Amino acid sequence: MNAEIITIGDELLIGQTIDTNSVYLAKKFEEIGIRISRKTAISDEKSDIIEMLQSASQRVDLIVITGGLGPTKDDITKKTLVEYFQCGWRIDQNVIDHLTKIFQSRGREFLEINKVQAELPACCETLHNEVGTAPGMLFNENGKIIISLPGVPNEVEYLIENQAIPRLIEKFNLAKIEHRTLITLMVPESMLSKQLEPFEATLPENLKLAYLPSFNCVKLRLSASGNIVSSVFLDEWFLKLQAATHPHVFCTSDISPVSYISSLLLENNISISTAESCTGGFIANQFVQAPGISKILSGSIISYSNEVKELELNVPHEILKEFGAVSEETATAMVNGVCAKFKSQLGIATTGIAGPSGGTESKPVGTIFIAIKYLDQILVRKFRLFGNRIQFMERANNCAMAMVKEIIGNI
């Protein structure tokens, strides 16, 4: 089954807001066998909305709209849908009750403008929004389903998972799509492709292998429709994929490298600290996103200046003077200093040149030294990374995770 996503909002078109809803929707729909064939962003204009609905309904049986359901004058999606379906209005008392409860809990007055949220097209089915004020709407006309959702991401997620998907599964005989994903780090996509040529040559037609590269990381996703092959069959081929990818398999879960390392450290109660210069706390920030990380994350020092490296990490002035801040020697001193300061078993230190300026002939922009210390072992590597400053930090983070896994071994 194919579907289209229509995102509504001038803020999307001018780059003021990043559209994360389409990414989420595409992923959730694929899980239940619905393929997104097109995504379109349009302005808050009635004519644009009607034109897109008319054209999309000629191509697919399911259309999902996000945005334009607020109580203000610039939110016109609901009014446009009433015109499109040529229906009247109704008041949903359940929405009124829900809004009353929300405003009372927040100690706010329930204004007339807010009651507009309970006015819905007469021909729609209400999708109750437990986490927000704007309900979703489902229209079922002439075999075509149109789902209209608010634009707030957490509300989209709630409505899709708790309201829309159960209805779609009940209505359609959907072929569930199953995936198995493994992650590789520090291996170019082209090298992996060459290595996996024999595997891909024997891959059955009902299984598909996808390469998903990003920031020194390549995900390999093996996919099959649940109605075509069994989970056991897919698992067997996933084991073959792991063997064919050896020794480059970092993990066999569809999670970020730092999430995998966080779980590994938590399982083994290994304390960690970071000393970051060029990454400016980026790596520590990735770690603190893991639930429960407070049990093992001792602390972090952003040692951007040489003075902080000396004062907080006890990096000898002589090392900085002789070898420079961007050097193997400084990275080693930094990781020793941070482990000693926080009494952590594992330490990560970064020092480099993120650019766009500051490079030299011997140390061009993108040069970074990463030091990892685990108990009495120290591993230091020099990398040349590419991209803007954010991409530099993303790549550095993945490089560090690969080194952490290498130094802690098969614990």
The other form holds:
2 protein chains.
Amino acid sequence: MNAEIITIGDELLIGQTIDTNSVYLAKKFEEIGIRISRKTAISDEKSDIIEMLQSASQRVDLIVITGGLGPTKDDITKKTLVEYFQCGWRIDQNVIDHLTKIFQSRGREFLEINKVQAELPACCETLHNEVGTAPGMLFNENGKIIISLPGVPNEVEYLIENQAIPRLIEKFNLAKIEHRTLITLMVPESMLSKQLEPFEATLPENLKLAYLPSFNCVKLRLSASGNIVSSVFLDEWFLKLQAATHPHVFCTSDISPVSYISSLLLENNISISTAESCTGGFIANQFVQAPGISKILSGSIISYSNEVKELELNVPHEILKEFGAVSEETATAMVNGVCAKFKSQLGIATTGIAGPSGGTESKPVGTIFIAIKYLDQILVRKFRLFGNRIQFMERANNCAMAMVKEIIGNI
Amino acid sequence: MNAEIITIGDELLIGQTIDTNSVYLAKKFEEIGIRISRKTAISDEKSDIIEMLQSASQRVDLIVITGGLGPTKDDITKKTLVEYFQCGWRIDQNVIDHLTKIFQSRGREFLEINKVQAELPACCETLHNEVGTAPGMLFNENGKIIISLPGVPNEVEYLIENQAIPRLIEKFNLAKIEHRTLITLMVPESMLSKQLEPFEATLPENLKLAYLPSFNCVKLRLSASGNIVSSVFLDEWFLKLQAATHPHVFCTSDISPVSYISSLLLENNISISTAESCTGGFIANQFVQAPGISKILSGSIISYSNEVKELELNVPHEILKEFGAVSEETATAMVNGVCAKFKSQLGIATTGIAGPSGGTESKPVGTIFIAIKYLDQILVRKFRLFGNRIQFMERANNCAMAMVKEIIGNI
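Can you switch from the form predicted on its own and show the form predicted together with another copy of the chain instead?
The next block holds the full complex; its first chain is the one shown before.
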């Protein structure tokens, strides 16, 4: 079954907000066999919204609208829905009760303007929003479902998971769309594609292989759609894909490289710390985004200046003087220092030039040394990474994850 | 002038990739007076692409397509464009020369598959891509411009800035769309809206006020469109908006709170360090994303465990024992410790419970103490922040920025 997402709001069009809701929606819907066939961002103009509703409802059976449900004057989705369905208004007492409760618990005054959120199109079913003030709405128009949600990400998540999905499962008879994803690091897309030519030539027509490159990482996604393909058949071909991708397979699940390494370390109770110069805590923070990481990560250090490298990580002054801060020798001393400081079994150290300035002829912007220590082994590599500061950090992080995998082996 | 963006690729629809290109495009186009009126993500199906090109070219004079230009088999944009324009193929020798040069400099073999990238629709103008292997393409169809770009963000940026924009400025007679943005922190949208009611009632019709909420931050954007509104007129009303928003104005430019604080600290040469427990380096890393920050940030520490808090930050054992790690007392000791350790004038310390587990009745998930030290002053606050781990960190970061602004005052 196909669905379309319509996001409403100038902020998505003029570039002030990145649309993460659609990513969440797509993932959740995929789990119950709903495929997003189109996603459209429009401004909060009534005529655009109505036109989109009309055209989308000719293409699909489910439309999800996000955005434009706040209490302020620039939010017009609800008015437009009343006009589109020509249904008038109703007041939802449950919403008023919920709002009163929320405002009390937060110690805030319940303003007249907030009551507007209990005014709903007469023909919609209310989707109770436990985590926010704007309720979701579900419309059933001759068997086609239109769901309208606020734009705030955690409210979208609550409403989809707890309100929308149970109703959609009940209403539609859904066929699951399956994917299998593997991840490679440090291999260019064109090299992978060349290596996979024989595999692709034998791939059955009801399977599809996609290359998803990002930051020295290429995801390979094998997809099947419809009822024709069994999980077993997809699994078989996924094994063939893994064999064909050998020796470049980093992991065989659709998670980020750092999530994969986090789980591996957590499962094996390997303690970790980072000493980051040019990546400034980026790698540690990626680890920290995994719940439960405090079991294996007790601390980390951002050592930007030479002084901090000396004082906090015991990098010898002579090494900094002779080889410079951006060197194999400094990276090695840093990783030794951080493992000793935090008594960790695994250490990651980075030192380099993120740019835009600071490069030299022998060490241009993008140069980075990454050192990984695991027990008594140390691995140090030099990379030249492209892109702006944030891209540099993303790439460095993926390089480090590839090196961690290499050094800890297949535990 | 209006434009539409069409992004191509299943990865954007099934939620594997977040679309950051559109955000960049919208910002850049805004500067030259092009407004994105619609943004559509479709899958890499030929019929969908052709249908979108047909319908979009009826609505706007400029269409930008991103994605689907890699050398691999799942990329079908180029073939579809040849079919849409019914123009056949040509080989671009400049692209071959550029590819040969790139592969040589990276020490990689130039594969036959890479030559495919020099095969272009016969009727397009080549947009030279200095930073990647897939060239951009520009088509002129009876005065309507269609630009096709690869999906890789830094390539999109290069092509737009260096190739597309100069051509668009020449081709179209553009009227600038202006915005003025101010940022508030820690004030709920509905409270702001209530406070701004009198202001909104007097707002002229050719101006528009939008509320853009995210993570304890609300951006207020005043926009004008068309030629009718002068910059002076917009500036006058922006001053009125600032007065009406008083005392909640955090800053009056459209940058992130942490970028604003970074510039303020850099301009005034105020050194900074962070000691982060629950935010795990998130705040330091936000600072590090600003170029030049090494002038004022020498180091920072992620002190997850109590042991690290004691050993690295000199938090007294008795304080941890009596008040717990998540307490005003510990936050205060942490901020004192980090300022002493890194000899910084300004310090930021966080300790809290990011969740999803670890909460108690008196300190539920989302509880955080933030301490800011500037010279001899210390400010400590307790917050209860909502959302998942990453939202928790985003909110904590904004709380910290509001507190930094408060403590350093209007220097």
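Residue numbers count along the first chain shown, from 1. All of these numbers come straight from a predicted model, not from anything done at the bench. So that the term is clear: the rigid core is the largest set of C-alpha atoms that superpose within 1.5 Å between two forms.
Chemist: Superpose on the rigid core, then tell me if the C-alpha of residue 285 is displaced by 2 angstroms or more between these two forms.
Modeler: Comparing the forms between these two forms, which are aligned on their rigid core, residue 285 does not shift its C-alpha by 2 Å or more.
Chemist: Establish whether a shift of 2 Å or more occurs at the C-alpha of residue 271 between these two forms, with the two forms superposed on the rigid core.
Modeler: Result for residue 271: no, shift under 2 Å.
Chemist: Rigid core superposed, CA of residue 23 - does it shift 2 Å or more between these two forms?
Modeler: Yes, the C-alpha position differs by at least 2 Å between these two forms.
Chemist: I need the CA movement of residue 45 between these two forms once the rigid core is aligned, reported in Å.
Modeler: Its C-alpha moves by 2.5 Å once the cores are overlaid.
Chemist: Aligning on the rigid core, what is the distance the CA of residue 34 moves between these two forms, in angstrom?
Modeler: Comparing the two forms, residue 34 shifts 4.1 Å at C-alpha.
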